[in-house]
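Okay, so here's just one chain, in structure tokens, the form predicted on its own.
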Amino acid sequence: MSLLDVHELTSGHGDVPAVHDVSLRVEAGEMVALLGANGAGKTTILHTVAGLLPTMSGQVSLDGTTISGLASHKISRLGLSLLPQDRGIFFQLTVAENLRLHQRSDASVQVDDIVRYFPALANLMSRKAGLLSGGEQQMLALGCRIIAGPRLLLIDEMSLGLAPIIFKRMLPVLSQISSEKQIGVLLVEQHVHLALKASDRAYVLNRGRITFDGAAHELAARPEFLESSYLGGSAG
């Protein structure tokens, strides 16, 4: 039984499906890349798994518990956390206040753990999040999710607004966190080769359907397939 099990999922906005019969899985402590062209349906999958969009058909399970149809706050309580493109931090609060706001009283992760992963935050605890650089904000956003003690982390375009070198430095840290804390990670990312280098497995989504399911290194060795997938069009 996988930590996340998505079985023949169809979902979208309103009555129009954007993804069709998608099946994928994520294991505990595993990082999985979900790749595809803009509009292929990647964010739709993340939002459906997180309970922000309804499931039209199929089933989504978290550690054996069916979460299809549950409200997003109930899914969150079961251990799923979504890091959206807008980072989801409170700009008017300080770094320390953001972390305290997300920290669960029974979570094993402490502020010291977050600083160990992201040392740059150590001297920024009293600074408002809105005054941080883009890279520092993304470190804080990740820290806020990790300190909540999730079992599954969904990440939508972590590199958005970041210099490639900053994103490149953050990916190994994310992989380390996933392994050490046994958190499953489903990563939607446009920096394909960097994502594949850090991930264990990968899926490619083209026009709302899965066209590749396998080891990340196998996909990295197929540049022609990747190129055709990213030139392949959109679904929503």
Ligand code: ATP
Contents of the next structure:
Amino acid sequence: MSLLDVHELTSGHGDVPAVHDVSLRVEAGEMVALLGANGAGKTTILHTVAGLLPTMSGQVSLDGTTISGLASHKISRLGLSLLPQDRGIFFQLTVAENLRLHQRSDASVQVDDIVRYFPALANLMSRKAGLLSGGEQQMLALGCRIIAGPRLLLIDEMSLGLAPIIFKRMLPVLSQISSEKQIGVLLVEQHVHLALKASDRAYVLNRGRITFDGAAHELAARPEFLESSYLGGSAG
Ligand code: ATP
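How about the form predicted in complex with this ligand, since we already have the form predicted on its own?
Complete assembly follows, chain above in first position.
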């Protein structure tokens, strides 16, 4: 039994499917890249798994519990956390307030743990999130997810609006968190080669269907396939 098991999922917007018969899995402590051109359906999958979009057919389960059909807040209580493209932090609150807002009631992950992963946040605790740099905001956004003690983290384009060098520095930290806390990570990312370097396995989505399922290093060794999967898009 996998941590996340997506079985023949079809979903979309209104009554128009955007992804068809998608099957994928994520194990505890594993980083998995979900790649594909703009409009391929990556965000649709993340949003459906998180309960923000309805499942048209198929099934999604988290650690053996069926979550398709559950409300997003219930799925989140079962240990699934989504880091959305807009980062989902409160700009008017301070860094410390944002972190406290997401901390689990049993405080199993402490602010000190987050600072150990992201030392740059140490001196910014009383600063409003809206005044942070893009990189600092993304560290806070990730910190807010980690302090909630998730078992599965869905990340939608963490690199958006970041200098590539900043994103490159954050990826090993994400790997470290995933393996130390045994969190499964499903990573949607346009920086394909960086994502593949950091991931154990990968899926490629082309027009709503899975066209590759295998080891990340195998996909990295197939540049022509990757390029053809990104017709008109960037695979850089
Ligand atoms: P990107 O890399 O650009 O974020 P993506 O792979 O995440 O793309 P999705 O955002 O999941 O792709 O979009 C999949 C399909 O669903 C696209 O054809 C898109 O136009 C369509 N779509 C996305 N959001 C909506 C919406 N709110 N209403 C209707 N159609 C939508």
